[in-house]
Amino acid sequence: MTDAAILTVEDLTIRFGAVTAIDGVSLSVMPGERVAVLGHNGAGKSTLFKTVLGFLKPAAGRLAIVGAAPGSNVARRAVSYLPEQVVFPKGLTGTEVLTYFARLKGVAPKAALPLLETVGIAAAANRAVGTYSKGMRQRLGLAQALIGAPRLLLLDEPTSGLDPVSRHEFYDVLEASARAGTSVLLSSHSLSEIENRIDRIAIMAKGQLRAEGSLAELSRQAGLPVQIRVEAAAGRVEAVQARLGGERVNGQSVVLTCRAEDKVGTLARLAALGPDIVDIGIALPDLDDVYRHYSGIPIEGAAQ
């Protein structure tokens, strides 16, 4: 690995007419790095892809890959993309447009043939892909998308059609591409998918860069709340409640909400009561909590 971004986008401005579609954006992402890029629709994600491939050129700003220009012949050998709809000829078979797509990267198809194995599709290698599910279809462009190793793989919705066990093995298949030092940039809606899937998250709103960090660090500088739900011994939810304070929930826990810097000095109070409290619960913020804030959803309890 190097210490060198391989993606760098500095200060990044792109404009349609007189709509200004991103604004002054800065973002890297690093060997082996996974970065979600989060945001409604219209955000500015579709419009930040298309410039990382080349077919958008900045109003001001800049954008590098692995030091070259997007479109260059550098940064196309560097970039990989699996679109959200993948669509492949349906008379070729799996091994032919894993084939056909070696020979345009320059790679040796005997050498990309095996990524049908990683992508779990080894066994329809044979069928023609108008046969093909449409998780299978996506599991063949996560494997176009793989061939030569490449620098940097984006991925936009990479998971639309797959089913649960899919989308764990698909991560699994990001993950050990990552350890090998290939950096992952993806959009993905699906939040409690991707939370322990990614290392920092980028939230976009109307163009601009609202948030980045990791969703640890977003939520300590956002002041989320941490919930702790207080199960009281039989008879003793009153009682706990008087001491606690907290919103009693179903005659026989209690909720309490603090600060995550308050999270400790909570719980030794919990620790006072002793028998009066059978089991205690911890909710810490989760990316959806981190992303309604960012993006200007309140969250109940969040600091103001």
Second form
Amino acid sequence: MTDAAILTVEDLTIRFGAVTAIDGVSLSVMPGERVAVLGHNGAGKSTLFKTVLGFLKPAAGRLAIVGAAPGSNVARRAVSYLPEQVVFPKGLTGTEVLTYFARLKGVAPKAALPLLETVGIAAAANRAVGTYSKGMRQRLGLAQALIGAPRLLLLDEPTSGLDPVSRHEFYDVLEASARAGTSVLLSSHSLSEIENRIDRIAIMAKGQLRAEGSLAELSRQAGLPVQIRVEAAAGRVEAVQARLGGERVNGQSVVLTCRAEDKVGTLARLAALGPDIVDIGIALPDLDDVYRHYSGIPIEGAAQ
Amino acid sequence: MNGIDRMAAVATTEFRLAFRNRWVLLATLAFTLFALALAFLGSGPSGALKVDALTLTAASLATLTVYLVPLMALLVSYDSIAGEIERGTLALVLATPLKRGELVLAKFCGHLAVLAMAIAVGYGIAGAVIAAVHGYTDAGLLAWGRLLATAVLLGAVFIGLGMTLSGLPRQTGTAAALAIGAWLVLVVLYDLALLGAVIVDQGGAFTKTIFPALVLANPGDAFRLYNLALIEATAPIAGLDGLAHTLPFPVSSALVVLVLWLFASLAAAWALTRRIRP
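Got the form predicted on its own; any chance of the form predicted in complex with its partner chain too?
The complete assembly is shown below, putting the previous chain first.
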């Protein structure tokens, strides 16, 4: 955690009465870095964002944006925000909404309007926002957040409810901004969505930071088991289970769970069973399994 | 300088939205039609009296304004904070360098500009029509102008109250209910309660000392007393409002009451907005 960080969070604790929404979280975001906060509803993601914006006061810990206190003038100029659901006034056009926020941010509207092109809604710029689709509204929200090339983009579940193409283009725009030096802190439910789109991941659960690192690091550290599904020949399922152990999942199949490094050895034992086995399927842990592992949700179908 | 531009952006956007959703058109029509109805359908300018039509209509319109202007002012402002919370735009707006005090003041200015325009155009058209049909005197023009200006001040008070109520709940629906409740209490029930107390008191100490102060403390009544007292000073119309010429305070104290209400309501709106976690 150096002074060059755009966002520094140290031992942050936020309480609402008796409820601790954020419990001793430390996190930093470097210039041009894209960091995703993952967690299910109630994990503390939105609370973290609202604290970065200066809307909530920490019970303990420290938080700094480009070295300034959240909510201060310096911090407000450095940060741009986009929440999951924002409904702009239906009677205004896209151009008017963007002009409005440019003026609030002290940026010349003329400099901001090309952003409508950047997010791909220039054709609808002079239509009322009330006629926009959900995807177009979210693109307008992103254009609003990009006004004035902020140092830190704070995006709270920005892609929920977007179709896959819009989602893809959304991350393309973020990538271009990050290349230009803008840091991105976004939250999401899904790890598979942000694969290859994000430099670093922080997984939160129940207000605590459970893991932090690149996707590759997290997958390796998780050391999740490999599942091998063995389909036995007719009437031989008991015999197969007696030899291999594992768990019967239906009248015909046995599921074995082993560590990644034991996979080859286990397959060799399977081969020795010969005609008792009809088919073998191997399931490697996927990204959502990695996320579930760190957030403390039991992995589906895994033999514990 | 930046702060001024931010506030101008907020105020002009409020103004533009009120135009787009036809609120301005509706309010202007309402003000024009009610003023004309009083002038031509009512018993006001019957011709038998030696008072001009503008003065007479101003007197009856003062009473109607007490109901109409607060209602319109609350309608334009009840949504201003709660609506932005509900739509999620308050968090966006407050993430920019815009201060909460700037937001409250700018929204107030935007709403007031909308309401002032509706009142000026509505009462202006009605006044011009009355003057064209019945003729006019200087005193009549003065009474009409005074009514128009103080109606804007009364509207400003209720815009401030509407914004205060809008800063209490997080839902627009609750804010609307609070606004209607405030209108009922301040404009309708308050006077009824005072009249009831006067009847029970039968000319006792309450009627002589506390009652005038309580009447003056209500912004709607202060507005009406101010207009009626000055109209009756120039035109001897009997029995419009007994208190208007027996008021134990100088007439200008009614204006002071209105200005105090305005500052208090804006301060309350600002204080409540500071507490909000968007």
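This one's a predicted model, so the numbers in the text were calculated from it and none came from an experiment. Under this definition, the rigid core comprises the largest set of C-alpha atoms superposing within 1.5 Å between the forms. Numbering follows the first chain given and starts at 1.
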Practice task
Classify Val184 as shifted (yes) or not shifted (no) between these two forms, where shifted means its C-alpha moves by 2 Å or more with the rigid core superposed.
Solution key: no
Handout entry: Asp11 C-alpha relocation of at least 2 Å between these two forms, rigid core basis
Key = no
Handout entry: Core-aligned C-alpha movement of Lys90 between these two forms reaching 2 Å
Key = no
